[in-house]
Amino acid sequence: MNKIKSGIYGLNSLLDGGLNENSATVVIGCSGAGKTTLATQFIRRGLEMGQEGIFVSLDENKEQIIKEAIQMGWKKIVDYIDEEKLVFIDASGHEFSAFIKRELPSFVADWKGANARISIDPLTPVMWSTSDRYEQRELIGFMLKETRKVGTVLATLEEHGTSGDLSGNETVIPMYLADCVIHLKSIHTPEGGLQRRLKIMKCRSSRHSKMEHQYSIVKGLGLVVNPENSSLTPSREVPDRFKQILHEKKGSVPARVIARLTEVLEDLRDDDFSEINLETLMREIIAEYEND
């Protein structure tokens, strides 16, 4: 799986190198969590690398997004627009079902295979456009599937209700359909302060940190994530110990099984065994193959 740099300082190491190319990522957070800022950082990084950028706005108009990007220190955004390297699709105020089914396919036909970066901000109006769960899934699924034909997609989604509760109707379907889900949490402390936490909920075909990490929003830098205590440490003490136990049990486990498990262990690290007892696992492996 090819990796691309996200443009968010501190995030790539939590995704084992970056976002998967031609994947769809959904970033969930409440108002003010930094979703749009993250989406523009993602686009900006691609433009720096020579990729084209497409910003699909389903809520705020183009002028407001440009204004906010400039306020965050990205003054060159106007140059990229003038050079037609960054394209805005203002779908705010549209009837979203019609936009997705009629206008989107034409756009994809023109841009297919461009290897561009696409930000969709936010998906929420699409979810609100119908109360039918099947139609919601059909619309979001079609939108992500089609835009992936153009390149790598990052969409935002507003979080409503209790902070941290991702089981609501508005979040479940996009989370299920996305390849990667990133949750931005804003926590108000008893002292009146604000703590920001980022957690990667899933990332298909890739390793990722399973912990929460602090992040800040800094003018000129955007979202900055603290990757300390990431579970993606290079330590391999546990897999190496398991490999040793396997070879000590050569008489109890078929050679073909030991060879296969030894190969598998080359790609594992300590965090993969965080909730596994090696002795118990070894006992179960022996029981599985004792009559072979």
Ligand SMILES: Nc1ncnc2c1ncn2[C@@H]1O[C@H](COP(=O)(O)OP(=O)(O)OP(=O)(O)O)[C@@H](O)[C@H]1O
Given for the second form:
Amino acid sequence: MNKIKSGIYGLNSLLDGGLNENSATVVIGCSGAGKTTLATQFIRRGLEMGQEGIFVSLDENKEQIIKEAIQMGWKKIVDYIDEEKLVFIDASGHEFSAFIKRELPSFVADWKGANARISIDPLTPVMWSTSDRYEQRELIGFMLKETRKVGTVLATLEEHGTSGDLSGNETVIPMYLADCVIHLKSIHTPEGGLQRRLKIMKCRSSRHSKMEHQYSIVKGLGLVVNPENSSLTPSREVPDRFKQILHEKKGSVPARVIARLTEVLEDLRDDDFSEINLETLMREIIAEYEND
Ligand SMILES: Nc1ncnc2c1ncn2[C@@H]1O[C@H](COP(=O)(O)OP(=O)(O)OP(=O)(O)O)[C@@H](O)[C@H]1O
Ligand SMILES: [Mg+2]
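Which structure goes with the form predicted in complex with the named molecule, now that we have seen the form predicted on its own?
Entire complex below, previous chain first.
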């Protein structure tokens, strides 16, 4: 998987280097969590690297987003728009749903292979454009499948329930269909303060941190994530130790299994074993093949 830099300081190391190219990420958060800011940072980073940007806005109008981006310190946004490197699609939920159904394939044909970055902010009104769950799933699934052909997609999703509850229909469907899911949590402390935490719920075809990480929204920088306490490390002490254990037990396991596991271990790191007891694993491997 080719990794691309997200544009959010502190996030790439939690995703083992960045977002997977041509993947679809869903960012879930309540009002004020920083979804639009993050979607803008993601596009900005792509433009800096010569990629094109497509910003699909279903909530705020183009002028409002530009104004907020400038306030966040991104004055150059107007140049990218003038140069037509950054394209805005200003739509409501119903209009965008009709666009997905009728015009998306020809739009994709025009842009195919463009390696753009596409932000959809927020996806929620698209979900609301129909109450039929099957249709919602078809619509979002089709949209993600098609837009991934144009580049790397980041869609935001509003969190309406009590903070942390992502079981509602309108969050669950996009979460299943996305390749990567990031939850922006806002926690109100008893003292009346607000703590912001980011958690990667899933990331297909990538290692990722399983922890919650504090983040801030800073003028000029946007979202800044504190990657400390990430379970991801480059160290390989545990797989090396397991290789040793395998070697010691090689009389109890078929040679072909030893060969395959030795090869697999080359790609693993300490964080892959964070919840695994090596002795128990070895015992289970021996039991699995004892009658082969
Ligand atoms: N210029 C700024 N300086 C400092 N902080 C800012 C600035 N602009 C926005 N913020 C912070 O970012 C938050 C809003 O971020 P953003 O608009 O990205 O949230 P959102 O998740 O898109 O919200 P909504 O769901 O309401 O659209 C504000 O509540 C504020 O804390
Ligand atoms: Mg917003």
